[in-house]
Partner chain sequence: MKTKLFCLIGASAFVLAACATDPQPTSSRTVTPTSTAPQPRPVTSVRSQVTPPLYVAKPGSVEEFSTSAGDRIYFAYNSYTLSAEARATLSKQAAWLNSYPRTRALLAGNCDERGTREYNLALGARRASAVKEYLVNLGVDPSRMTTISYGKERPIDPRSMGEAWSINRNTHTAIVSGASS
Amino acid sequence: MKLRLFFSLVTMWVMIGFAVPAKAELEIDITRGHLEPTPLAIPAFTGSSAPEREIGELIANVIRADLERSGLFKVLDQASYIEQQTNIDIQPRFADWRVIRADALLAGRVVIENENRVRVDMRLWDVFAETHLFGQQMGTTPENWRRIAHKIADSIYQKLTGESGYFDTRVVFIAESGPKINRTKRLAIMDQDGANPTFLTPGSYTVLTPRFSPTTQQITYLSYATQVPSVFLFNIETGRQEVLGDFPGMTFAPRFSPDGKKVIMSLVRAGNSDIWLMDLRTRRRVQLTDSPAIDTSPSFSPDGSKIVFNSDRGGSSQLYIMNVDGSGTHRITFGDGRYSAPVWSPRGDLIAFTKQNKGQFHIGVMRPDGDGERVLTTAYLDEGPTWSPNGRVLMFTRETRPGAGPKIWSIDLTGANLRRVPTPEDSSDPAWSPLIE
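Kindly present the structure of this chain alone in the form predicted together with its partner chain.
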């Protein structure tokens, strides 16, 4: 709600900025779609040596790309910059940045302290208010410079929108290769911007539907490595894989509870899928649904009290919500078409879903009471949404047209800013990590 107060401040400054510099800080309202992107100036980070300047250029590039990809910012062409800052601790000549219509200026410096440590200092300036918005200092190993860039982009996003960012995050997904009738599907992980793609499984067995733990460096997913396809846990730090539980049948559709201590999933018995909850520590399991219908794709509310899932108990696949003990089940979707693969927003206010209607697939969102449905996308195949940790962006699997092969795409909650997430090959089933600590 606080956000509404910042309504269109940016626009106001453009109108009155030259005559009377506004006193309020630069703020951006991200709750509205199709907002004019805020113009930023981001020169290459300075350095006193060539290697420092090299890292400085790389870091600036990643920050520019992160912020531009959010759709909320436009990074001005570096060729237009008049002032060439050499010392970021000295106040910039604001007039030089106003004249190119930058709302804010990011200035940074790279210092290689020794071969194992690089330090990055940055300052964000409000060009029209002529104020120092904030400064940060961060250190890391030289090869880890990308994370510094993402953290700076997150800080800027947070400062200017009032909400936490999502750039220092990763995405687990399924990397696909080979012909459609003999597809290789491997568990893979990459940075949220597509950098550093890495395979986690060899491709000799099929892996599907990975999901990140909200609290630990663990992934849960469906693997065909065993005779009976089963839900597995993968520890990213150790590379260790283990079957989760000793269930009397195929398990699939796993997701972590918000505290990361439990996994909810479907179990098949005599062909029928019901929803079960398993405690990761005690390994105790509880059956939550017991219907002759398909009950699957369960997802927790962020407070851990409720579970949304899809079921065809009413004749076609629709979304239902139940309490965490399996009580109080009620249907929330009554629109045209079939609904599946629901995912509760980390903010709790919305549920994203896949909708099939009239031969098309859509990603949409609705409130947990089933009201306020908004369809965000349409394609031959759009499915399996995953939320950014701040609940502002969705990634999903898209096949743009028949036979095109699946790719990962993202869209803002507002319905604007549809983009393909770069992956080296066909990819599906993205799942967003929480912000990295």
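For comparison with the form predicted together with its partner chain, kindly provide the form predicted alone.
No partner chains or extra molecules come along with it, only the chain itself.
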């Protein structure tokens, strides 16, 4: 399977210098809830030929969609633009852009250098301060234009918010089809916006709960290919698969440690589920919990020093934290309902979780000490949150009613901007990659 195109790297990435001041006056505080979206103008990218202009419009469309989908930006209608830019090397007429109330202006140009290389130049301007914020020049193969668009969107997001972006990422998930009693479940991967969906397994056996490694190049997933629950490692770039081990009774794939050298998992032995740690090099396993209760769904803190998991040792499923060696276990949830599927934020400041209470499911977040719990979603069935690499957005699985197929949705950390992520069929168990290098 040839998947190298998914992760082909941009071959050039340089900053363009200008004589005009580079100090940005436009700033967006994304820590406040329900922000009024910042208006941006993104004209079509220029080009000296029809093919260049065609690629330029494709790139501009992806940038517009990325930024609007974040909920932080509003791209102004192109029909309202007064100035029609033909040369991005000339300073824009800022007054024309202030009239339509654009806070920032993106200007771009596409140059086809040869049949194997496209160059994209861009500049971002602060309209009201009349300053140049930054510029970039990137080159890649013609078929890889979408990655350039995502990288530009990431750069704009970072410049205007001070936070790293999340657009140049992938999501691995379970693609589902067929009747409920004989469901086909295949491992699949797509861009974070739902583009380029590709199946990674054939559908002749069931796969569940994929997880990304910190390097983005490997996925763990649970497979029933041999009728016994087995955990596989899948290399995305090469398509190579290897068995990590056979684990009868396992219901969730393991999660990677932050350094990618270990995985943590829950294993059932003699009817009892405990947390285990495995070294990927030696395959040596160490048991971390030893309780008559059900301990499951472990997730590392970003620094690798602590582990959050859910357990019913207190009578109902609640969240607990322990040190990486299994010591210092303590409970952090005491509210109504049952808590499960905790996932530590990449920023380390929050833990996302699934909560079941009074016949409904929720996705929520709380601080690692259990304080500050906030419910972000409520539905017939919401479960399995996964974090964007900047810790600002969550994806999860949602079923809106009994019998409805599962879909993937996203919501930002404030509880606003709820959106469905487009997939060609039913989908579940999303896992978000780190930023692609």
